[in-house]
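This document opens with one chain alone, in structure tokens, the form predicted alone.
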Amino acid sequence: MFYPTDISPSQLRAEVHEALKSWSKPNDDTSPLSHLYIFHQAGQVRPANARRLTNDLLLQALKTMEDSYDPFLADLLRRRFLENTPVALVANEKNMAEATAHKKQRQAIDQLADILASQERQARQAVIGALEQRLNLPALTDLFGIDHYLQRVGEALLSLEPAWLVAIEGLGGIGKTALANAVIRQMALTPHFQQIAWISAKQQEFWPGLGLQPTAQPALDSETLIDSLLAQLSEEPLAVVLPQQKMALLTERLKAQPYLVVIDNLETVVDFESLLPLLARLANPTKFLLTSRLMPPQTGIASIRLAELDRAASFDLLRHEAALRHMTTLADAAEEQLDRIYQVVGGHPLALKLVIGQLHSLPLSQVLDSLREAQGKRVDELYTFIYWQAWQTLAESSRQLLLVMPLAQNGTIDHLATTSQLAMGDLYDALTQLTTLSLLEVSGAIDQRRYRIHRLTETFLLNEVLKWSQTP
């Protein structure tokens, strides 16, 4: 089941007066409001029928709008609804005309409607917080054209059957780990995972003055993923216990119960032969998520390609990100100016975002000529000509911690400090450009943000470092 993400407000007023006609019958098991997240919740804390459910939630309800709100709307409430009065009786009570308390009843519902929506919001934000701290997630980015996807995913996963493995497969840039991260969102708001842990394949070590050193070792090998999910899904640490004990663990845990485990970035042709036949073996009723570029053809593995935006989704793309940056002139261009960003850079969502950072120093024709010499190139190649062009703008202090991040990716402020040894000035005023062109990704909360770039920004410093570290 999915939770809808939007709370519509019209739709939840009409839901919570049919609730509150229904008060009554208290054998009924089915519930207007059985889409809330507070509902699946409360019937966690305290099994009982739909109606039971749906009757303590429009008690604490009242119970708020009496206590911190308005009394009286309340008490006209509970003798229309839970006391089942007659709204003549009721008006007469009330000393008011009978159309008055019609009108007074319909600010009530509005009300107590509110303050589920409320306490809704709460809910999930709950949740969802804690399973960001939890998982140390990316930040949640607004996306753009994968409504199909999300519900591709979605179904895949919740699907009682198999496969018991679902992997998003797309081009570098294309999405798969953001659509990971909004699925996830929406499953730890369903009953149906016990728990979820996320995991990420990192291929290559980067030692700066070295450059990327070729390694035909899996980015994550079985112990390490063992390890990994064992620390990610046990309430208290593990005493130390031999390898064989910890698969014994973890198949026994992950066989029990439905859990979710999110396997991102795993890329390589050695790290699915490394990694497959472990994952068959703890699969079912636990699912495993996979991203991945491109899949090796395997069996009993749900495979979904995201493929680039469409026009219409990269349009609401550009204009949404140049909003986020105050570009007023770009938030507002004509179509036929959007379209020409769309006919050179295509639906790709990373170069659409490395394009809007570039025109924030330079004309829009300067910037679509310099590609259109990359046009009809590999996507790869397309990007390490946008990164270059990029790499070309930076003051000297964003280059400096650009080349650091691959040592310190979800790094805090300190640390990034400690590992790029700039001043705090200079840092802040790089933190600036490169979150400016699109060249690194901010998350965590307010108090303790992270910083990190994208796997593919990542994937081009490693292969460039050197050239790139050398320019004037």
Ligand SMILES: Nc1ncnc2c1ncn2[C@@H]1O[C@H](COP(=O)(O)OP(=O)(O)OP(=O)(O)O)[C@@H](O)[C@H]1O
Contents of the next structure:
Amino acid sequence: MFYPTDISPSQLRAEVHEALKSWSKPNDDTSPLSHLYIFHQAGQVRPANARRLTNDLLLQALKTMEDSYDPFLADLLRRRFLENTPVALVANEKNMAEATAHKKQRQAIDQLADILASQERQARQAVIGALEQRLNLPALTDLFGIDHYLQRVGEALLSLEPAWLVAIEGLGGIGKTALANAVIRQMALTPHFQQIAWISAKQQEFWPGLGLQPTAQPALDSETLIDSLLAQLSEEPLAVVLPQQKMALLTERLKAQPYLVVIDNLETVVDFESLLPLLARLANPTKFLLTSRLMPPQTGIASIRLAELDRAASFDLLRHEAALRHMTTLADAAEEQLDRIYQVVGGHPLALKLVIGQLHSLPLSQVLDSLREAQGKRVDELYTFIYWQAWQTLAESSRQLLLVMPLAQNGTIDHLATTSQLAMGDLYDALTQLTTLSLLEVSGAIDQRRYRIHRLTETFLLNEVLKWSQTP
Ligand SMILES: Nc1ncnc2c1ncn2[C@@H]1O[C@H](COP(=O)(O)OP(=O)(O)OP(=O)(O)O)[C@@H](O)[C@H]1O
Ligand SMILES: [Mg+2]
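Show the same protein again, this time as the form predicted together with this ligand rather than the form predicted alone.
Zooming out: every chain and molecule, the one shown earlier first.
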């Protein structure tokens, strides 16, 4: 099954050589380049058999080589493979020894493979970039220890049979959204799905301190779901208004071709058990990928439960996060030190990120000592401890910004400035401190950064800080 993985340069070189050798083979249904996205893209533009598509790709790359790289080497490849000229003859024509011709041929193949690899990277980036923008996705960060899950979810989604509903389950902060986010980028590069939709089913929360409602979308019920899906999957605004018409239109679309619909945070849906039968009706061949902290046991749903990261993956995450924050001592720390963190925090990705952030300004023993109280308790209590500890280290401006974040979720710097009423200098300081502590998540291109806080951070603010700050 077609499944895009990273491109290995040495493998691609061997494949390009194979493809060149088969240039004049009679029609052929397989291609050494069929794993490339540009191969599949070429087939979409102009359907043809695999041999033809492969030769078109080679020809295009040869042309680029001729125009912008090394015309001599491009010509050598043409003579050797497209015109099927023996190496001795080509060597003779070009006035070189046969051994030199062999060497040049290797160089030429390497160059051609590099050109294809760069075209492939560009094509993938264009697809992913468009997807990120259209769906306003959380930024993709480096993820550790999830290859096995990526594969399982990928296989469940690409299989042409039930289950049509695939659920990623697990505790808050364990990485469900992060996994779904990584999976759909892979799915976007397969020819399988017509389109991908992403719906965040976050319930509206009451904001006791300010008596305001966040500007987030309304709670997800069946009607909102149908509306958002139609909006995401249609190029133009729809003329239909009646709920039955909308449902009929959506059903027709999702039944005609496979789409992939992600519903993030399903457990926050008002009445999510009644939503499941609706999804089941809309599914097949469309697949639904659900993320949820809890799921009732259901038949017909393939459930993939995320466990804590193991020790090795937790260490990788800790080292990576330390390096991001230029904490070189910790990035190169001996296993014993990392192990002390892991023993207390466990393999909870968000908790590990929060703790690393605190080590930027506090000594390890102090951070760990106070967390020990939370050991053996439930994970949400561990989080509450970690958040309280972070809260203590925050400057006033950072607290002020954090407290208004539920009202400015996914906001730009201008939103944050207006909502927090901080002066620009203070705002920048607050952003730096909150990002270092992993209390803020940043996404978007450099000139259009957006900021949000994690749901667990929001819960902490709503349940703990406000309660506490309101006590006389
Ligand atoms: N395997 C991983 N490696 C590195 N970082 C991870 C990993 N999994 C998750 N993270 C990071 O941990 C944080 C929490 O992950 P995520 O938001 O996906 O959790 P979640 O399970 O969706 O939580 P919730 O139930 O609250 O929605 C994110 O910042 C994410 O990037
Ligand atoms: Mg999530």
